[in-house]
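What follows is a single chain, given as structure tokens, in the form predicted alone.
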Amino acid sequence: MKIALFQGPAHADSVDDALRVLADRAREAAASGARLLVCPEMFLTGYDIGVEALHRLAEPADGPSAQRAAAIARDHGIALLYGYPERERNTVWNSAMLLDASGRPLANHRKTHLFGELDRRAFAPGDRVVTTATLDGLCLAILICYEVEFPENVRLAALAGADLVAVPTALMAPYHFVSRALLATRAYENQVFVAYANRCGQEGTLEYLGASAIVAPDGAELARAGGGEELIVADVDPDAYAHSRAINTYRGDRRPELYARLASPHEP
């Protein structure tokens, strides 16, 4: 399946600007071949932007910025994952939707580790480690941007049978090391591809890096951004890594048996 990542938006400055951007983007993968589009974390709304902000504009999980993405997702034919602050009752979460090219929600993931103040004064944290979804026949599993940097997060994932992981972020600086290095080593320890949508520009008090990238199950980069906006593809095939599942044995060695204190770190 033919993947394509947008880094951005450089500038939107409402939730009808994301969704116009959304629309072209997706007209622009959809073109390219591409399958799915993948967008950053708070894509709808943008990250730094205040916990008022945040709180006012954040919808439902079927509210009317998803209805609109559905249809979006319907006219180009392409499936969406975007990320946007969700509502229920008093509860704010920060989420990423996956809907299918028929513009079906296909699953909701809410972020479980938070990440400094701004997510922490803004949002509750999520309570499921792994939402995976079938797309085209491809196991995907969602993280949003911080979760990847937990070994066993992505762990728990390629457990759950997912060939692709797919990270909406809002990388800034000065974690430079998170897209350069750490991303082909969780794609290759799991041998897993990991799709990493980032932010860019400047927003608020954040610099964003840019740096989006599709990483193989052999930690080869099959495509990479630069630092503005821009949009990616790449093609994400399992069967083709069948030789690199074969001689990186590390899930088939695992003994979890010995790993008991991960879970409970205080007892000897």
Given for the second form:
There are 2 protein chains.
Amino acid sequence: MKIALFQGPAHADSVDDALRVLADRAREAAASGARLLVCPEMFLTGYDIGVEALHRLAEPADGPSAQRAAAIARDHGIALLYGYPERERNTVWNSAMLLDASGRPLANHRKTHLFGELDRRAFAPGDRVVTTATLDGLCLAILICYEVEFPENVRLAALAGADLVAVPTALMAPYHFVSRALLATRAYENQVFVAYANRCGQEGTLEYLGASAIVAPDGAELARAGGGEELIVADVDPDAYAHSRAINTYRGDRRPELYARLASPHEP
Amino acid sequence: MKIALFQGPAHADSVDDALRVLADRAREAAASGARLLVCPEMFLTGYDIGVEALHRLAEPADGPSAQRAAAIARDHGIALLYGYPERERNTVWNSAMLLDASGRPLANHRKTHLFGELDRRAFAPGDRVVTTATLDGLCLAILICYEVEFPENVRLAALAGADLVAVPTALMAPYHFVSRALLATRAYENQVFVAYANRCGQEGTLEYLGASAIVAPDGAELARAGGGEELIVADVDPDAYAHSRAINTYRGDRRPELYARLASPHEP
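What I would like now is the form predicted together with another copy of the chain, since the data block earlier showed the form predicted alone; can you produce it?
So here's everything in the complex, that chain up top.
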């Protein structure tokens, strides 16, 4: 399956702007043959825009913006994954929505591992690490930004059968290491694909790093963006990595009976 | 604390040879100011030498070779960590012994995650992932080769308080990725130092990759060996990475209540 990542928007002043960008990029991605377009964290609204704005712009998972995104998916015949602030009654989450190519909601993931005050001031933590869906026969797991930095989360996704871990993100300076080295390790140690769609440009006090990437199970970069707005595309084909899976037998060689401490409550 | 890694030996035909190399390199490491010398997996005997030889050369943890290594530690006033085949009654493990600078045994680690037929034909699996000791005020954890490739194991070492994960190893082609990218991720995601001492040269059917390294909590390489015999040295000072620890708060941000599946028995 060919997939596309959109890095951006560098500038979008409103949800309307973001949805226009989504329509443009969905058209472009579909024209390239991609079956899925992954967009960054908080794609619809912006991220470092203040708690008040995030809460004001938050919508239910099936709210009006999700309906408009579904129409875009349908119009261009491409699945979409994008970040947005989700509201349900009085709670707001940092979420990512996956719509299939007919606009039907396939999965909605709520970020479980919140990043610093930026997240904690605005969002409640989700309580389900692994959110998966099947797309064109591929098992896709959704993680948001900081979550992929925890080996526990990507391992849990792999144990749930993920072939591809798709990550809407908002990686900023000085965390270059995450995109440069950590992503490839997550792919390699779990023998999965990782698709990491970042924001770019300056927003509030944050300098987003771009450097979105699609990484293969053998750790190779299939596609890598620069620092500005960009659409990148790669083919995600687990069968092409049979050799890598055969010589990296981590999943079968794990010894979960020795790992109890990983799941026991934090000790100071 | 300054530490040294010895990459080699490329050629050692006997345990006597290996102990001579150990004495030479202990002298050199101590002269450079190092307080610990880390040597590769199966340093005393060789690794791909066949099951019969490994079993014949296996010794108890306090056997004659350990006594001679202890004398070397004492003579040069430097702690030693080295791999060897350990026998206790009828069982043989792939082990690593840590001696302090007075020759006293501080810790003995038995490899828990065996690598392919090479290990499985010769060794029983250890049943304790985390083996730690305190050296010059630093908490050191020992892992052997393949073990460091599992994020679970390094996380468990970090949760047990490790500042430094010391890894006698025998990394061969085509697993370049481990040394090139995975090690730095282990250091970064746990905010620990990783010291990875590899073999080099050809042995049996194996081409060892060298590329031993000492990596810091921020993912930076403090020292990196080439492909041949070499001693590398670096300073391991957790206090110098206070900034890295302050901005990478993974340990405190873990959510172990969501990780039960990591420790549950393998499901097909």
